[in-house]
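Presented as structure tokens, the chain that follows is alone, the form predicted on its own.
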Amino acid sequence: MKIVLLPGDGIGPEIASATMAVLEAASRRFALGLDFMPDIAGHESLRRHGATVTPALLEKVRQADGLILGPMATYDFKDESKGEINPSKFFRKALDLYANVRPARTYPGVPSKVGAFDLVVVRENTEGFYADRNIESGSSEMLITPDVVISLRRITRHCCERVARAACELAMTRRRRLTIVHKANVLKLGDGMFIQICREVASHYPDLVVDDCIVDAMMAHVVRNPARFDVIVTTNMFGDILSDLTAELSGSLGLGGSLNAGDLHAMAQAAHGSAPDIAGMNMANPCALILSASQLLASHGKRQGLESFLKAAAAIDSAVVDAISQGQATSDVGGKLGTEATGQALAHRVLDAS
């Protein structure tokens, strides 16, 4: 499997190299026969080449099995015309992964005021309100006069119908449980469309519970009570904001792993940002890319029929859940280890599984 690793921003570069102690490891011990493709994106690519992210890198990008991304300053991209282009925007435009799976667990050893839970967000990850990705050029967002802006929000048949065929899957593999997150009652056309298309797309899975919930009463019922819920599909601005709440409930978005699939390409994500005020200080949790890598190599598993990948995304994932559970991880979740050491210990687990 050829990966390509863009290290990123801030912390990007330790915990991505966290990141690749883990991977290492797992090649090793289950014969992967990972090949790592280092390149460069945001702030060091629009030193030396005058943009974050190049045609060049793009193409090195398709050619691979898997891209891991590390978190970028996106919020300092502000003129594409500058060559200052959001990495995570382009990449999920330019491979069209449309899916974007960010799973949310509790975890023994991590304090939770919410109980035990074990979740999975599916996000509508291409269209949306999203300005700078619901149409070909350009922004959807528009500055109609000194003091009046209007955004356009794209809701398609074709979006809907393929990001809830990937949760309907997801839901099979896990409790067959689905709910469809909305906002119909104010949205009627483009959620009442989306509600419709989800539920038809899950007829298709009979052994499927389907339920739905309006956005605002859902996030009063993840804090309440996270454990009645197993897949959440949802619509791309209401997943972003849904999948970071849940997250945090987990006990800290450093444990927010975050896959991007498309039918294919798959690109690895932490689900946080690049946290410029700790970098270089080895505090970082890199547990969130560790495990936006797991997914990446349980999907390139799927994708081939390698039970050696799926073998090795369980083993990774078995790993976390045991070091934090013995406080051999970062603060943020109750340990005493920096960054790298915290790279270290899982990398052990890993080459020690059964």
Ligand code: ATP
Contents of the next structure:
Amino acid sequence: MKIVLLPGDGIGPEIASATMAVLEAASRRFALGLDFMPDIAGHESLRRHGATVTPALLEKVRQADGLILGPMATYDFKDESKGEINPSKFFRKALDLYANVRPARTYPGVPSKVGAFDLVVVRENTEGFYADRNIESGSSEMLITPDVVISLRRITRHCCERVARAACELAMTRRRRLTIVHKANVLKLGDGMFIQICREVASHYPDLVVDDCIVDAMMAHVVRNPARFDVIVTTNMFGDILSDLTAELSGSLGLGGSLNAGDLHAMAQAAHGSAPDIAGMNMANPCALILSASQLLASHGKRQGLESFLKAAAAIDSAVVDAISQGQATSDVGGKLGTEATGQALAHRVLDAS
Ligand code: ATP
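Let me have the form predicted in complex with this ligand next, following on from the form predicted on its own.
Time for the whole complex; same chain goes first.
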């Protein structure tokens, strides 16, 4: 499996290095034959190549079997004409990575204010309210007069169907519950269509229990009783916000992994940002990127029918759970280790996995 690894900005290089250590251990233990193709994106690429991402990099990623994108200083990248392209948007759009799969769960040993839970937010990733990706060229946010802005939201049958299918397939491998999150009481046409299509797709999975919830009420339900949810499917912006909440409820943003999946490509990416406030301090939690990389291995294993990749992903996930519960973790989840030592501890556990 060829994997392009882009460390990114802020804490990116530190957590990417810890992730590499764990993946190398997994490759050795499960004979995966991982072939890393490190490259650069974000500020370093802007300095060296005049753009945060380049066509040559995209081509390299297209030829690979997976991408690990470290956190990017997205907020710094404002002017595309100066090469300041949002790398996350760039890959999601260019590789048509339509389903952003964001698991969130509590961990033994990490205090939770909301009780134990284990859920996954499946967020549509290619349209919705995102002005940089829902039209072919340009931005769908317009300054009409100095005091008037119009932001357009795109919802299409095609994108609703494919994200709904991804969510249903996932729910069938878990507790077989699907919750559709929307704002159809206000966005009657767009979210009305989203619910209708999700229900149509889900009707082909008779074993699924399906319900729906308005996004504002959902915030209260998730805080009150997250254990009642299994797989949640929603549109782009609602999923972005909801999944940050669920990651934080799990104990730390540093535990929020995610996979951006399309039909041909997949990109692992932590749900958190570049955390400039703790960059270079060897204190960032690498688990979000490590768990994202584990999702990438599992998705490759499923696509290619390779049991060893599924076993490796399960070993990484167990190593994270066990290490955190025994305090072998960073301070945000109650441990005393630095980023590098956390990566080493996890790598040792993966090497010893049965
Ligand atoms: P960006 O501008 O790149 O989005 P940010 O700091 O605004 O960066 P995040 O990176 O998501 O947003 O960080 C939000 C808070 O969570 C910060 O206080 C940060 O230190 C903390 N945080 C984020 N990621 C981690 C991590 N992996 N380990 C520990 N703390 C983290």
